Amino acid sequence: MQTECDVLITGGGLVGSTLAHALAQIPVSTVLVEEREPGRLEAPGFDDRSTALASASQRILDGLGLWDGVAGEAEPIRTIHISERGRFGASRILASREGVPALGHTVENRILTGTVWPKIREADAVTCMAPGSLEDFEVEASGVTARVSTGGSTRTIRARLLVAADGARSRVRGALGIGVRQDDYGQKGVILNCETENPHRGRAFERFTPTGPLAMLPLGRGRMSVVWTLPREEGDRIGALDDAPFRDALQKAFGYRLGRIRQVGARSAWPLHRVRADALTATRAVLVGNAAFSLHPVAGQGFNLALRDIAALSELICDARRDDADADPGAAALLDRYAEWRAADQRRIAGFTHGLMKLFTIDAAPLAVSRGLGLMAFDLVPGAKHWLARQAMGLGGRVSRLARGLRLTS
């Protein structure tokens, strides 16, 4: 069996499925291959994993017709409080000062998945193969021929563009011969939800501790989403503690800005790396999301960066189709424009998050004092917080139509 399409996307997580939905708006014939069964969504629970969406990301989802399905469950971030444990100096970024209703939103991943997958399953332009597995592929000047196992059989897919959305350990990236540079931080991110004595009132916290950054983001039902960065062995030890001693350790690291931490949920721990692909494109292929750049979770930029990949790629394909209804989405000139557009944003955000992590994990006394002074100065210098706010909201550099609040096909 052979299927002809314009775009073959490997990886149907939040990145690949959202891209498939975006391409359906143009429309571009797309095959989406995902190894897992995405329809198995659990009922709402205390331990739901979540994602921080920047302001630009909310606009992108709105422009794609997805925000209405998310908005009712998304918790707005109205304030970001930045501090360092044991040092003077702090800074606050306020949505009201930036002239926006919210700096971003926190939303459970199941809400995002449960919004986008029903839409792509109904889209005439999208063929979903889930569960399905990409067995191998061959790249030629005119297109890509791939073999996909699904439903007990093997199907041949002929596409003009192959999109790798299969994560930081991308098999497709390796098969394309694209190398990576990796920074091993020697850390683990301990991820959980907790409940605090005082309501969060839309406040997010980025607290730098001697062991690494600790982020607490507002969630619905009075919860906070926690990403706690720790040295690898310490992360394993603390993550395995019973609830009471773990709660005490988290309280000591975070402090009492939200009163006592009353309840902590199940913990998961992940090794932290920065992975940077040597190239964003190859002949008839493009990398998006973590397959291109995988970031340290400080500042919560990973999925937001991926959504900007999606917005840029779909805009370029849309514009090409506006001029020529059969324009080739895998044309070398189009992929070159994509790489040029996205490289600057990726370098800026990767450098920003990497620099923050390194700066606040060096405990030399003179530098620690300078950091405190720097936070105080940052709070006072005109324009400094506005610049950081624009980065946090995803509005730095070249901004796509979707991120400006316009429809893709405008």
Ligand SMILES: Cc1cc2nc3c(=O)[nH]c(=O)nc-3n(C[C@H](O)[C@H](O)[C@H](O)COP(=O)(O)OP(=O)(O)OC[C@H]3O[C@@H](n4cnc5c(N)ncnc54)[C@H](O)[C@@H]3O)c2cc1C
The other form holds:
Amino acid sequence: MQTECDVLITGGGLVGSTLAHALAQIPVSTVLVEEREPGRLEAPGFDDRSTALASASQRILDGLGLWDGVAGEAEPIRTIHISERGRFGASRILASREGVPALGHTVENRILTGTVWPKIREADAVTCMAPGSLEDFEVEASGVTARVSTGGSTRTIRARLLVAADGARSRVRGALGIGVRQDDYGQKGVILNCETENPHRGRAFERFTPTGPLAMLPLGRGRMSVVWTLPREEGDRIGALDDAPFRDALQKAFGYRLGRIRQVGARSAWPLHRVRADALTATRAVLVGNAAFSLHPVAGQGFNLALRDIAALSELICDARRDDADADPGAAALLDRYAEWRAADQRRIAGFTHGLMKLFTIDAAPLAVSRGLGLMAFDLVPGAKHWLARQAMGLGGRVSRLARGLRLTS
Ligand SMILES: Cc1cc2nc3c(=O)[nH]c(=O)nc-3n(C[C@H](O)[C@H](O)[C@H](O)COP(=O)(O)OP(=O)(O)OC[C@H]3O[C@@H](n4cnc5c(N)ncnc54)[C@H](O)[C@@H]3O)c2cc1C
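Can you swap the form predicted alone for the form predicted together with the ligand?
Time for the whole complex; same chain goes first.
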């Protein structure tokens, strides 16, 4: 049995599922293949993983009709406090000074998944094959022919565009012959949620410690979401500590800005590397999300950047369809325009995250002094914080309709 569609998306994580939903607005016929069985709104737990969304991401989700499902559970970030442990210099980015109600929001991933999946399952333009797995495919000039195993049988899918949204170890990327550049930070990110004595009142903290950056983001139900970057062995050791010694270590690294740390949830430790694909597109194919780049989580930019990519790709397809109802979403000219549009933003965010990481993990004394001065200067130089705030809010460079708060089809 052969299924014909415009777009075949491999991978229904946060990125692939949101893209399928965006394409359904145009509408463009889409098949979404996901190995796991996602889509249930899971019951809340103390340890739910979360994502910090920039304000441009909020507008993109709003324009796609997804924000209503997320807003009630999203925790606004009103202040970002940047400091370095044991050194002079601290900086604050305030929503009020930027003239916005919030610099961003922290949202549990289960809320994002639980909002988008029911919509794509209902969308006429989207066929969900989940669980299903892309087995192999061939690319020809006119389209892609892929085999997908689902429900105990193999289906053949013929698509004009293949989207690789299959994560950092993307098999589709490999099969397309696109290489990757990988920088191993030699670190682990210890992830957890915790509860503190004092309420967070919308404050996020980015604290640079001698062993690596520690980010604490405000989360619903009075929790903080923690991403603690440590050298690999140290990350393994600290991640494996029992609750009480772990709490003490975290308290020592973070300090007492939120009073005592009362409860710490389950810890998971992730090896951290930067992975960048050598190309964003190939004949009849495009890479999005972690398949295209996987960033250090220190600046919480991966999904935000991917949302701007989704907004740009769907805008180009939407505009092409406006001129010609049967316009080809996999046409080489369209994919070239996409790669050209997105290259600068991707380079800027990847470079910024990487630079921040490098600057704050090299512990040479003169550099440490200049880091302290840098933070102070950053606080004093007019415009510098505003620039960073705009980047963090996802407002740098050419901005898509969705990121400007408009509908995709407007
Ligand atoms: C600790 C941590 C904290 C982070 N915090 C933030 C943050 O605060 N803000 C932010 O913007 N970003 C953050 N990120 C980054 C963000 O999580 C990623 O950018 C995002 O999850 C990427 O999603 P994805 O859909 O591209 O990939 P994935 O989530 O990896 O999804 C890929 C999907 O593809 C499926 N798949 C794979 N192969 C196949 C196949 N052959 N057939 C079918 N399906 C397949 C998999 O089952 C999977 O569901 C963080 C990342 C980490 C590690």
